[in-house]
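In the form predicted on its own, a lone chain appears below as structure tokens.
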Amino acid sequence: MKGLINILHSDRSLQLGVIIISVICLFSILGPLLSPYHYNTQNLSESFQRPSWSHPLGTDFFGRDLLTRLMYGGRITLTVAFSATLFAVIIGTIVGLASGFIGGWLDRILMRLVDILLGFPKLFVILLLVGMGYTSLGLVVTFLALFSWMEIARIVRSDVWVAKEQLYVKSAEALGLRRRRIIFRHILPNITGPLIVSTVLLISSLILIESSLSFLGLGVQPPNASWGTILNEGRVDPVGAWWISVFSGIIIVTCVIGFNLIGDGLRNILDPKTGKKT
């Protein structure tokens, strides 16, 4: 615990990012429990109300409380981003470890596959695939993960190439230890720094992609809410009901900035070239 506090105190960007994301997570997790409104309760007599004491962020076309919907939408947006990131990191780490440690023909095949997949515009391909099938959260998470692991794989592979030439790995090989033990007990723990930074930055990227899909109607479907669907609802009257797009856009941008600040802070701490130590 003391070590974690020292890490947080060592970088201002990390501190600010952790504060922003902590507030947003509490806002999304605990907010709906404290709100007097339900995220999908309609009251047409209160349609398009401006921010007021009863509705701090106003209401939408159906008279639903915007603050409550943003709280609930945060749960879905963050869940999709975290889930897709988890699967992408698992796939990318496995591919990167196998490619970097084994090398040879396996490395050439895997890296050519990575190059091919990186050549496709991620958002366009996901839009195409999701648009052709039945839209669901599981489908969105699956496609986000399948087209987001390549960068992780390349980072892990390059770090494994460096790590496997170190003396501690050579000693483990000389002792006759199994490959699996060398990879997971000696190499993987020593390359977690860049992996953690890449994971945090990937979360912010997937939040933007998920919001874009929902904004275009290919992500979370009504009556459920995500930040992207709420942003899309503001198109009904972007001038007269400006608060819908403005507040949903602000929370998306703030969340992405928060994760980017955490990623930058962790990079400053974990990158030995900066001269900082954990």
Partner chain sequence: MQFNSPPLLEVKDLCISYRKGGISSSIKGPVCAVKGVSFSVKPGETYAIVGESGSGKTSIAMSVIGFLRPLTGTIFFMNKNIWELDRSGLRRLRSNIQPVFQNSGASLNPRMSAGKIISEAFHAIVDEHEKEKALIDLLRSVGLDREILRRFPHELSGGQKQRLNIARALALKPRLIILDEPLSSQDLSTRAQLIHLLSSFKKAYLLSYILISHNLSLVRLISDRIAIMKQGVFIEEGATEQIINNPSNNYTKVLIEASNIKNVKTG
The other form holds:
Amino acid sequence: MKGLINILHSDRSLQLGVIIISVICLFSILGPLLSPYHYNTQNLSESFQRPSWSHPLGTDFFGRDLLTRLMYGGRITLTVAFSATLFAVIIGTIVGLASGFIGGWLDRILMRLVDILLGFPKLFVILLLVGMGYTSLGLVVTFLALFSWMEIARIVRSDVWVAKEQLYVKSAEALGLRRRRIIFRHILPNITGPLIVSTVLLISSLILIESSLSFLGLGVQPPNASWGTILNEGRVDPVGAWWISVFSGIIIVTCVIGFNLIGDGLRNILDPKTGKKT
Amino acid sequence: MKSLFYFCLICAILLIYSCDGGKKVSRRSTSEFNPIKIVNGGTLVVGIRAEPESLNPLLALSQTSRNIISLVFRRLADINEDLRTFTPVLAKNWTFSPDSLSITFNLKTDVLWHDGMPFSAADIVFTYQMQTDPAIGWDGISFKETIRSVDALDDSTVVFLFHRKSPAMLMDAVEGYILPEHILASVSSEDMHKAEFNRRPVGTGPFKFQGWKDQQTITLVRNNSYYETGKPHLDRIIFKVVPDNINLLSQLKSGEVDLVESLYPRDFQALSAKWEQGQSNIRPVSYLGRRYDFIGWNLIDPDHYRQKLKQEDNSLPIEDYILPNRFFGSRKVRSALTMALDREALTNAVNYGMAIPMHGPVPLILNAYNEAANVHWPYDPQQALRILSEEGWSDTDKDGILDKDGIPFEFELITESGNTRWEQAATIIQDQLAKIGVHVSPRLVEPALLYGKLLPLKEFDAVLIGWVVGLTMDYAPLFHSSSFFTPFHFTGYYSSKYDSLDDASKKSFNPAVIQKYYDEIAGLLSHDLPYTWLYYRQECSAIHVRFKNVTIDKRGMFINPEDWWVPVKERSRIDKLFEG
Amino acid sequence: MQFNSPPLLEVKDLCISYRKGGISSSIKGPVCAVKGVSFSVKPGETYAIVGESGSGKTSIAMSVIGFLRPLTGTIFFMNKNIWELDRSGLRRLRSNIQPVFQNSGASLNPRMSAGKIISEAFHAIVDEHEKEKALIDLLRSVGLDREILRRFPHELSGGQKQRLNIARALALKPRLIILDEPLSSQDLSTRAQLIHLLSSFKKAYLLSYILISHNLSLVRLISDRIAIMKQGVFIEEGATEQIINNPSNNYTKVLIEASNIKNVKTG
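What's the form predicted in complex with the partner chain like, now that we've got the form predicted on its own?
So here's everything in the complex, that chain up top.
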């Protein structure tokens, strides 16, 4: 615990990022519980109310409180981003480890796969999915995970490539340790730094991608909302009801900045090349 | 389509084109309207969201194309506001033969094509041949089915011969714009869709085509040899492509665009407010449009229907395909759901007040519309709950959702994605039905999937979409058992009473009798509720106030464009731009 | 010392190149680090390979441990060609050859405590009690305190790290330890202690060493035979005293003069 606090104190951007993200997480988790409004209760007589004391961020077309909806939408957006990142990191780490450690033909096959997926027309897949009527949230998570693990795999692979030439790995190999043990006890713990950094950065980019997927109709269906769908609702009247696009835009950008700050901070701390080492 | 019943449907289509009448101005007799001396000159800029696909009357489908074409081309005669009588246009007059099987048109002799060639009876005959050529595929081809032949007696006399007598003979004869034979005769029907004419039309209308800049502007200029001497008054009409709505609005406000059709109601309301406060010179004009939205219920069980379809047995009677839908198979349940909807609030919310709640099938714009014929289901959630509980739906497990035999009342309401109004309406319906314990999941579906698969195969619970009252708008494709397996008949409605009323209405010649059948159909459908009609939309347009003598109403934008004029002292920068 | 027994390790015509993969893959043609080297090591013998850095001595070591596949040539260890063994065979054989590298820090996993590092070497022993006992014995024999077991590598001194490396190498009771410049990064007093330690183990366990070094003065203290290496080939090989006292090659002479040991006579 004390170590954690020390780490926090050691880097400014990390500090700021953690504060931002904590506030947003609290906002999303506790907010809907505290709000006097339900995220989904319509009140057509209060359609498109400007920000006021009773509705600090105004209301949307259906007269729903925008603040409550943003808090609730945060739950969905963050859940989607976190779970997709988790899957992406698991897939990416496994592929990266296998590719980097075993090498040879497996490496060539996996890296071709990575190249193919990186160059894959994702928009086409999205439109195909939407066109076939598959729009569930689980599908969004799957889609995001399937198309975002490649960067992780590349990072892990190149780190493994470096790590496996380290003398302590050679020593462990000379001891006749099993490969699994070498990978998980000697290599993986020594590449977590860059992995954590790219994980955090992935979360932030997935938040943005989720928002754009909502734009294309893939993701939560009304009346439920993610930040992306709320931003999308603002399109109805971007000038007259500016508060919808503005506030949902602000929270998306803030969240992305928060995660990027954490990512940068962690990189400074964890990467011995650019900064202080713990 | 071929019957008296179609009369009313056709009316809707004809409204796209110019017809006579209107509250203030009669189409070709405006001289007594304005005591001020009318002067020529001025430029009208019409903002359009997308380019027309073609300016050939045989090929045009979009509203924009038809608008432009209505300025360049002319018909033999135009229908009047009563939707029964006609005013001569290219024809001077006409006479019916004693046996009522032919009409002889005497043509105007002083009409010139825009390229200077004289208009003659040969053009009428040629146009008829083009219109009925299946290789061209004119979308109004069904109008001409009753016609046996069209022959020119001399340069200014044409005879239309019919297969049989019908009240719609004159309408059938004059439908469609007249094309120039001397230009199009050399184009084969197969090449018609790529003819140069489609982008450089030559007509006999008050304005002639001048130029088309891709994705920018289409310019029409005054036809100085128009057959009505002294008209038109405007120098030119420019159609300007502005795809983005915000941009289009700001151009309208800044005066770069003078006329916009189909504004979003919310934008229209904002313009109206400014206009009423006297702070704007953009005059808002709203009128009954041709669109309405509804909920379509699936009356039959989709799984059962699919299984029966798989048997591919054409000998099965329709009854075998019908297993009542567990939710909407019951008429009473449909009526309860209808009563649980606050149509008034829904209508006003999603249309910003620019629509009228609709209770029956007949479009408000048609002469046959008779609100008294519709069965009215008032907004009454309590009564809805009572009906549902009579039907066995009650919340036995206390989870807030009605259930019956262990099945909760939960269904998907599908609608087309990308249509904000429908998405909003679906969300409001979800909220309103939740109040009586019916759980609706709105689901947004791509158009291709919706119209290509889900509706044609009846694979849905309920759908929220809209119809455009137009050529395809016939009740038989929607509800008649003869079209049970066709794409538009997605509700699975099957009523022998409807079938016989529909058939009877099509056999009648007497307008009063037709109207009686029509009212009975309206009463039957609004009682049976295969649809829950939601609202009939108003069209919202706006035009700059400097244009005088303008009539825009439910019949469309360009009813009397040759009468529009701009006083000299009100001329804008754009008017003067071309004056040199 | 008994050197009449059959050799523990026999290397014949070893050629090693870095052509495949790695950093030099852009260079055309094989870059031969080792060209046609042959030697053998008998049980209990300390064999030293001396040469400048870049002369190819570390390549030989890596090849013998099984990390670097030779281009041609054979390496027989305990009568088995190690480059013809499958992976599990190689893994079993490996417990008999252990390396101790020059950079004592880099050869310890920074994320593992000293205790973990050592106990990992006892992976063959299943019984926890027995493992504990073996571990204590081993620590004592390399002169490390039990207390260091909880520390992480960066909390240890250079000498402690190298002792830990040696302890790990000894844990599996190998037949051959390859010492790649084991002392060059240590200070003088640590060197003396480690030399003493290595000598004592050699006697206690009948260990063979391959000692790789550029430092003749260190080498002559503990080696039985010396090979002088230059640009990938052995230019001279023989018993330690013979090489030191009676070098036949000019390069050897230069090395001896440079290390300033000619006048230091040992018995």
